[in-house]
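In structure tokens, one chain follows: the form predicted alone.
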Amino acid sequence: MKNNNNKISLCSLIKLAFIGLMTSTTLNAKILDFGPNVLTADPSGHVWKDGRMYVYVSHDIECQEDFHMKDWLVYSSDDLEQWTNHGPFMSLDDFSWADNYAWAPDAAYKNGKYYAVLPVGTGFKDRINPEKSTKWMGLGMAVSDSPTGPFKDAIGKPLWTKPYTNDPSLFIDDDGQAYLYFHAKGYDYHVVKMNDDLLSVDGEFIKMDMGGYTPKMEGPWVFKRGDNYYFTMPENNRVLTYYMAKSPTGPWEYKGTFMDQEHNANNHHSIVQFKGQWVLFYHRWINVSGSSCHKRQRVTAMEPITFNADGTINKVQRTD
């Protein structure tokens, strides 16, 4: 698979705010556009062993009819101002298995591999009846040698091929451990357990308790940050909420919402520190001048995310 190299400076493509102070140094609230007329949402941020992060997000194409996508990119930066773009890391011509609905990826590094875990599908979501609606989609396991790919299809087939399943969250813990959330039919706020090569799962889905709050949920994101684990996601896939627990499988606390919805629309994100500082990436629906399709289209945005004292997460306002 062929990279593009090409270094972008996010001072000619991106619209600039300023937020506030967080541990370190300053970082300003921007919209990733990544290039002219790339629309990019679901980031999914790292940081590697090299230092930098990295940040892949799945792929919208212009005038495409609900959400047909059809490859992931993927882009690197050492200061969040410069970015290198390093293409797409993969597409659906790797899957023999799935033609359709390149969603929401995660990425992870293990035993010296990185793993991209991607939600592909096959059919067609019929929305006048859904009765003949014929929409598959399963989680596919890809490794490269590099965090920017050439992926590979690692295992020829899904995780599982039921339940339904998209919006993975590919979480492993300080002893090695690697537990995969996803949104599924039926399964929202299950985990299950991967095995050492993350290449196939450990066990049964394990039903988590969610004290008793589990309002429509997609994209979880679960990160970790010094006694707390947090189970965040797009409650009824618009409003960023959280959890808290003492362990990655729970029992969780609902805590509230960190960010407010905005044009009634969907949201996607990730939540990574990076020299000292966290950062929530997310998308946003933004007017594009010059689409001769949709009002709004996705971009990749970020803004820092600040904690209290107690872990709980203090409210992010979206800037201009």
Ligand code: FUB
The other form holds:
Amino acid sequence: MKNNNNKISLCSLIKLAFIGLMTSTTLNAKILDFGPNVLTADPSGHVWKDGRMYVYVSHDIECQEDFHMKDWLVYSSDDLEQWTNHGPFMSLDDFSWADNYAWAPDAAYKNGKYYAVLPVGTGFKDRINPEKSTKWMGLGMAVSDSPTGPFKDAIGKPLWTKPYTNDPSLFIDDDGQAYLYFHAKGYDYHVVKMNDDLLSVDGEFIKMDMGGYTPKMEGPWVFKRGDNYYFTMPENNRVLTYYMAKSPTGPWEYKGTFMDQEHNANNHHSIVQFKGQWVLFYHRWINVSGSSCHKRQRVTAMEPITFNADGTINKVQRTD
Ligand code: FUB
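Beyond the form predicted alone, can we have the form predicted together with the ligand?
The next block holds the full complex; its first chain is the one shown before.
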């Protein structure tokens, strides 16, 4: 009996050491060098079947007064050190029904095709007199044979027109079922199932049980690790917080903050596993060297992210 116990504890120790090795932090946290004066935000990281990391980003304009962006960029890497610039994978010109607000992209791979879900809009947001605003946003669905494009607007119209929607997160579960989470005033914390073609929705919006806590948010990101599902978000658009659940539609249990806010400015992130290491992509607001702009601008950054034995996320400190 004693011997058996000893064996078990030795086994456990070896297992723990192995898990420790598997989860050890080798990633260098950094601001990603996407080339001189390239300003990017809202990173959506994905590892596709070739094993490379692809990061789809919004493309900020130098010293922009508002978020009137025009196109999206994609970068890829085999080591998270050297990044290949694949250029814009789509722009507003590719949508006949939208002419502004090329905002936070997401992407998915299904049935041999790559999909991009892209928030775009029309009209004007009057920040001084909001009642005069005419701005509207919806989700475009684009498809390509390659992860880097060219992508084509696959339905020639928004996925839906009401509610006004942006910041999509497209999650595909192990059984192939796709779920679309998004930011939409009055519809945050809803999810909709996608049909197998990823170009149409299957059923109604599902209002999720968030355990009674539904603060203002945008930019949700959903992922799965082991048998835990994570619904993560910039709470109040700034602090990265999360919920956990045993199903992609909840019920969700709020777990708190994993990254504090910086400069009282928005954040937008994604979390993805790459070669055994979990990675947090997010954006920072910094004074960009070589730029003539005298205010902080957005750049994509990454940090390693680690988990406790119970699946909870350890708090991430921004690396200077
Ligand atoms: O980049 C435009 C908007 O700013 C995004 O959609 C939000 O998540 C925020 O990052």
